[in-house]
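Take a look at this one chain, the form predicted alone, written out in structure tokens.
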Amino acid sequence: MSEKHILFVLKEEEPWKLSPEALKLNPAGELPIFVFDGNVISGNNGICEFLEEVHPDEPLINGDARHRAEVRRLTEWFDNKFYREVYRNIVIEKVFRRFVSGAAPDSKILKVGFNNLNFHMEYLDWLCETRKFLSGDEYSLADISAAAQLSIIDYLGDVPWEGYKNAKIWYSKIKSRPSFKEILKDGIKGILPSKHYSNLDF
């Protein structure tokens, strides 16, 4: 909604204990959900679809039908795969786990999160490598789902990112960005961020 220069309000849900007015929005008890004149559509698919239809304007899922379908492809990876054999093991583990139970994470499933986060980041780096974006030449949608699944990774300080200088250099060109300034902001009560995590040059 901020690359298309949308006027929003953002709700804080804690995802481990939604509401019950976001359970009665999303009865899948699921986020994000996104309130429109009346209407409340769910998901982040459902979600950019429709503002891609009601603001054609800045168009995040771009160019011909074979770039636009690379856009898809990527965003589901990040979306789905990333989320799933990544974020879930690490981030689910690190911060899930501490809000939800008080347990400390499970270091065989942290392990598992950071040898799959390896694989991911060396398929991000060559995307990097051979793309202006990670669909092409146009920042897109699948970069946000990129940089989204990425942020907290960074916000625990646990991205190998000098490893990885092409997607380094991209993830610095994301930071500063209309939708990343608010997210740079954010903070997890009683986790403090990495370092260099709002800086936008690392």
Second form
2 protein chains.
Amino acid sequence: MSEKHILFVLKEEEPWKLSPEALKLNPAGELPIFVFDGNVISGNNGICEFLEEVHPDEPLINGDARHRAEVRRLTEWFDNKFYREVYRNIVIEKVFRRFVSGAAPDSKILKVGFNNLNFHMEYLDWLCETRKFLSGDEYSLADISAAAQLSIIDYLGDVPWEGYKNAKIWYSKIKSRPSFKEILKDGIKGILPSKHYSNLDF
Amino acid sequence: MSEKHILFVLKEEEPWKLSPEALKLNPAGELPIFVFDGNVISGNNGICEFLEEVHPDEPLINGDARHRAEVRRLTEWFDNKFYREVYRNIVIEKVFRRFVSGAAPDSKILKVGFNNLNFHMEYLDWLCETRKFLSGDEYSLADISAAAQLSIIDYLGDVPWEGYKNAKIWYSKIKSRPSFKEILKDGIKGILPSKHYSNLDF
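Show the form predicted in complex with another copy of the chain, please, the one above being the form predicted alone.
Next comes the full complex, this chain leading.
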């Protein structure tokens, strides 16, 4: 929304225990929930495609139909495959479990997450070798989807940037965008960010 | 594609062991893969949005921006949430495991899948109580996404239709569509369909 210069107000929710107001807006009990002119829209993909339709200026699903398919393929890759194979195993274990049950992370699950992360970093690095941004020459929804998840893992200090030079250059471009700089100021209660987290020259 | 009257040729792949040709088309090793005028598109959402853009007649993501958001929300619901909570626990256990390792399904995982299925059937039934199709008055991508997964579970005889009258009426409408009738002729090697599977009046 910042990329599209849309003004908005964020309301924090705990994903594992939604407030009664949030449950009223989305009885399915899933985040994110987006309220716009009295409309309630939920579902990550639905919200992004909706914003693209009502704010077509400064497109984030950009280019011709073929290129938009590439943007959507990569967005889906990170929203689903990366989420399932990496994010769930690392972030849910290290952060969510702590808040829900106070339990320590399961080292076996973490290990699976770290192994998968290396596989995905290789793919990211390969994409960034020939492309300025993930889907091509322009910044797109694919970059947002990838950076949103990577930044939390980077907050925890778990992204092996050193082995992936092209991916690192790409991520420094993302970090320097005004829309992203604001996000880097956020914190997770009780967990300090890695030293380089909000450093643009990491 | 049948709904949009697009001619196509299907090539069967085993998801757990892609052919060299398929891996060449999508090095990520994920299905579905769609080849169109020399373009290769992969990713479920990317393919569907692409088809919608190049074949806007007979739209499946239909209505105004608000309604299209509802279509996408429900499509995402079934493609991700239902897939994760129900499909994986039932279909991967009962069908995929059999082909990959020959192992019997894990009864604990199956039980989780059946419990979740009841929860999702309630939601489906609730939607169908006030709507002709899942997203509203018109047939849409949401119906296709839901029916695609339910039909395999129904093939296995595991959908508790009796408790969900409205969902059952909806599914009989889906089954009678020409595009769907063809699909009901397909079979899974070595597993017989439930008695009522391709029966329009079940």
